[in-house]
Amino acid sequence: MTFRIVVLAKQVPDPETPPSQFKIDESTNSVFPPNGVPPVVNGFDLNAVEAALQLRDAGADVEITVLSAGSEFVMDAMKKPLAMGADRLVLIEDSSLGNIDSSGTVKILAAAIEKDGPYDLILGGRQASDWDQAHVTLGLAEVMGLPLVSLVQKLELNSDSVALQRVIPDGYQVIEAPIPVVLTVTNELGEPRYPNLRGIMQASRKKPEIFTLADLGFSSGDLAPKLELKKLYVPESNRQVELIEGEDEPDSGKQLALRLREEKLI
């Protein structure tokens, strides 16, 4: 039996970019892409790709599709999951998708999954590194009427279910969920594998499959945002530092304690 897995992936600004490189247009509440810094696939989504690949490594017969919605895709970035070992890359591309909110993203991803499916597992990262909202995968499960398990750090496929370890603050839960199911994968699963040369060469020869909004039965007017962004700005950092000195280390500690008491912090 071949299990069909779809992994949701988002193109995001490189989170390793220095904060000084980010510029914001406060009149439009938008971020200027940093010059010379290419985007990447959201790192948490790569954890989800790794989870699917580990199922294959364990002997499961799986077909892994990577699905993304957006605009101005950079193929060098989006093909990384293919270079890691995924089988297919499906892109929903339209110029209007650069500014949609999570509600609109859920709508078009659900339509694409229904059109390209059925799938046994729908995997996503725990959140996206640009907005950190963690809305899309959870909303997708709600819209599609599927069970959801979040923060998965380990999974194992059975014939009609999946055995999971779900991260909780003081350990993990052991859960068995029926297939089909939606899962969010956490970084506790482990680092995503690095593509080898063979994988990179194979990925370079694969072409993504493109869906438009029309293919999915939508127009840009169908994706009006439900969230309104009131203000986007870089917070100002105003730090004041006071050095506490003493004759020696014990005296410095004493002076610090006295100073903290003066400020009513202890």
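Residue numbers count along the first chain shown, from 1. Heads up, when I say rigid core I mean the largest set of C-alphas that superpose within 1.5 Å between the two forms. Everything numeric in this text was worked out from a predicted model, so none of it was measured. First, how it differs from the form predicted in complex with its partner chain.
- Relative to the superposed rigid core, Leu256 undergoes a CA displacement of at least 2 Å between these two forms.
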Given for the second form:
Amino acid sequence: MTFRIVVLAKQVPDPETPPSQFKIDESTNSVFPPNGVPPVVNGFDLNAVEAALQLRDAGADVEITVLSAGSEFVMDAMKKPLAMGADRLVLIEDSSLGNIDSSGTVKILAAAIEKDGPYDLILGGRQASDWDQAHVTLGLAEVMGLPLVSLVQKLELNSDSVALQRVIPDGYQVIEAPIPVVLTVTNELGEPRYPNLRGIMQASRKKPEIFTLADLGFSSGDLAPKLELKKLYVPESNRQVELIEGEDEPDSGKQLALRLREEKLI
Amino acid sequence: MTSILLVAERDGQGEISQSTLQAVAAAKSLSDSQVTVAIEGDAVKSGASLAVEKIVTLSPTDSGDAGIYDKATYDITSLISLINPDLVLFNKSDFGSVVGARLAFRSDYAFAADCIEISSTVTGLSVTRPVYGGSALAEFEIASTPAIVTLRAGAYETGTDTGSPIIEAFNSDGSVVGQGATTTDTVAEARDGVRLEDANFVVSGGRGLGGPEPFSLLNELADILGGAVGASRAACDAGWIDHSYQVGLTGKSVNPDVYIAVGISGASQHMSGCSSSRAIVAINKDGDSNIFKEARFGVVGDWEKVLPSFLATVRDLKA
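Would you generate the structure of this protein in the form predicted in complex with its partner chain, following the form predicted on its own above?
Entire complex below, previous chain first.
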């Protein structure tokens, strides 16, 4: 039997964009696309792709679908999971999706999963590097009425259940969950693999399958945001660092300690 | 009137956590607020004088639900239906992040995570949260109620007000809808010393350390200060130190009195885990690195030359 796995992936501005290139358009409350720095798939979502690929490496018969909702997809970025070894890419593309919040995203993804499913495992990364939110995958479990385990660092498939390790501050929990189940995967699982040449060639020949909002039975009015963005801005840094300069580097170290004592910090 | 349900958490001693006391201060900062605190397990000593109107105790969860939070999600959903709050406030902890998101999506409520500021507006609530790894702040207005909000640790100072809340037990109808996942075991990876999240001093190392060995020096400094060692993601990913020491967006959030960053460039994803420290002290050989924009005190220099004399002087001062 083939295990069907869907991995949720989001296109984000490259988080390695140098701070000097990070600019906000305050008239539209959005981030200017940085010059010459293409978007990427959210790095934490690649951890989830890696988790699915590790199940295949362990001998399971899996089909891996990558699912994303958004606008203005850049195919070179979105095909990276295919180049790593995923089988299919399903995109829900609509210009209105740039302006919805996570409550709308969850509804759309749930509808797409119901249309394209059934799936045995629904995987997401632990958070997105743009809006730093971590709750689309969690919300999806609730909307679909499925069990949820967050922060998974290890998973093994059994015939009708999964054995999981969930990261906690000083160790991990051992969890058994039935299938189907929704999981968020944490970076402790391991670095996502680099695509090899063969993977890149195969990915270049694959075409994404596209769903529109209408295919899923939505119109953009159904997805009004619950949170209205009033202002997006770069905070002023009002800290002024006091640099300690001694006669040489060892003396600077000594002077630093004395200065901290003077301020009653140590 | 703003009616607020605040979901409390406990510290290692079972008392009300510092983060929860900060959330109480955030709740009290809203105009004309009426605060009900929900807490799992029996009410505790530190609750009796909490500056809130009411404390509701929930029956404790069992070990099979640890980290899954089916019961808390169910109980607090029921409690919300009963008291109809305008705002439900959680800490941005593991518990708060999961339970807050689950119950918000279960009931189609507005959800704002990891907020650093909350205020009342004419039509509802305004919340501010860091985005893009702390490079920007976003301010949102939420008109629908209840709004489910998680609050970042250290965003508010712990209040000094006291009160005498009424204490009641909330009896759930008992029909907890478990979703089928079960925790069968908890494996502790033993660590010595002070917990990173509770430490008043944190000494963190980054890529600039160049390898695992220098962490012994950082450990020594942390021991003298009675603090804990942390690390940047780069140092953890390089395998120099375990991921459980990681400070930042994907690691732990700390708010010590003094955060000493050694060989850390201060990428925004790291700063979002330590920016609420009272004072950041940076030692880095690159004077242009971002850490000096956030630090209060700094030395531009090679840590191999700066740190040993810093450590020796601290040891003398503490002797």
